[in-house]
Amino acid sequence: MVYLFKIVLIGDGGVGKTTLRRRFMGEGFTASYLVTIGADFAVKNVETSDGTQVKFQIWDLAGQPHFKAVREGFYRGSRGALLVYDVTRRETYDHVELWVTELLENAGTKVPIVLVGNKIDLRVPGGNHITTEEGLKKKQIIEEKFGVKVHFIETSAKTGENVNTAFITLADLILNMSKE
């Protein structure tokens, strides 16, 4: 048997979220930087930690403020997200609690999310990047305030670590849930 979950890619535009469907569609890294208009598509199977058979349906949705009416129906149906911020911009991870928002506004059911602290490649010592610790207490925020299942995860769309893994867990993420 083989599961199918539609599945978003949401954050502010320019956090990587269409690098990171890339770079787990197993396309190569780009560095120029081309706005998603409206939502972009793709469907991959995966395996699971458990081995279960996984299609993902992944919406990459635009995320320039712009684009937010586009993108209200393009939650419809959604099981899980991705919820991207760029830890060397500050406004990225400062407007995760809106993407929240919005995405159970309109997927109308609350969905299990994956908080990804995207292009860990770029920090530098000593820069003002957000942090593992800011990262995680996020993830607490939105678990108690929004009372849905959240896990941390960072990520490098361009080395590709942890991004396969950001998948998976969704999609463990989402399992879980349906068998509750």
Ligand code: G3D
Contents of the next structure:
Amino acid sequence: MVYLFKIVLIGDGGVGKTTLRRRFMGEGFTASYLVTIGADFAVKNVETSDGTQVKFQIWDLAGQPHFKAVREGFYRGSRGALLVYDVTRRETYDHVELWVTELLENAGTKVPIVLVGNKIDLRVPGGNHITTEEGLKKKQIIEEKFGVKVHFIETSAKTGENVNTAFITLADLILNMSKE
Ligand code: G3D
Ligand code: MG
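Can I get the form predicted in complex with the named molecule as well, since the one above is the form predicted alone?
And the full complex, kicking off with our chain again.
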């Protein structure tokens, strides 16, 4: 049996959502663009850690539409989220809770989240960049404040570091939740 999971990529503009998705999917995938909600989605078959086949439908906002109806359509039926911030831009880290609020309001259930600190290839010591410890702290805050399952990971969509792991981890979380 093959599971079909809709997942959403969320986080401020410019943090690397589209680049992460492209990196994960490789070249040659077909994406469909939904003009009505300004989002596109693409499908990829993945295998979870225990060998289960999962079809991932990955939704990505093309712009940053602000209409409520657009947001609802984007989130509806999603089973999990990759919530991305940019380790070199502190405001994107500060906005993480706002994204969680919007996700949970619109997804309808407490879907699991993989919190992704992206662009670690650009992080330099003493650059007021977001540290691994701060990322872990944010994960704990979200879990306590919202009562959802969160996994934290740091990635570089440029070098590819941890990109596959981020997506597979989300598949694992969703699968485990669907078995509970
Ligand atoms: P978004 O979809 O979240 O809005 P994008 O973000 O995927 O469009 O990425 C925004 C910019 O950040 C892009 O640069 C992209 O190449 C760059 N980027 C994404 N991920 C990484 C990363 O891990 N490391 C580095 N160094 N750059 C990254 P441009 O110049 O095309 O705007
Ligand atoms: Mg994008």
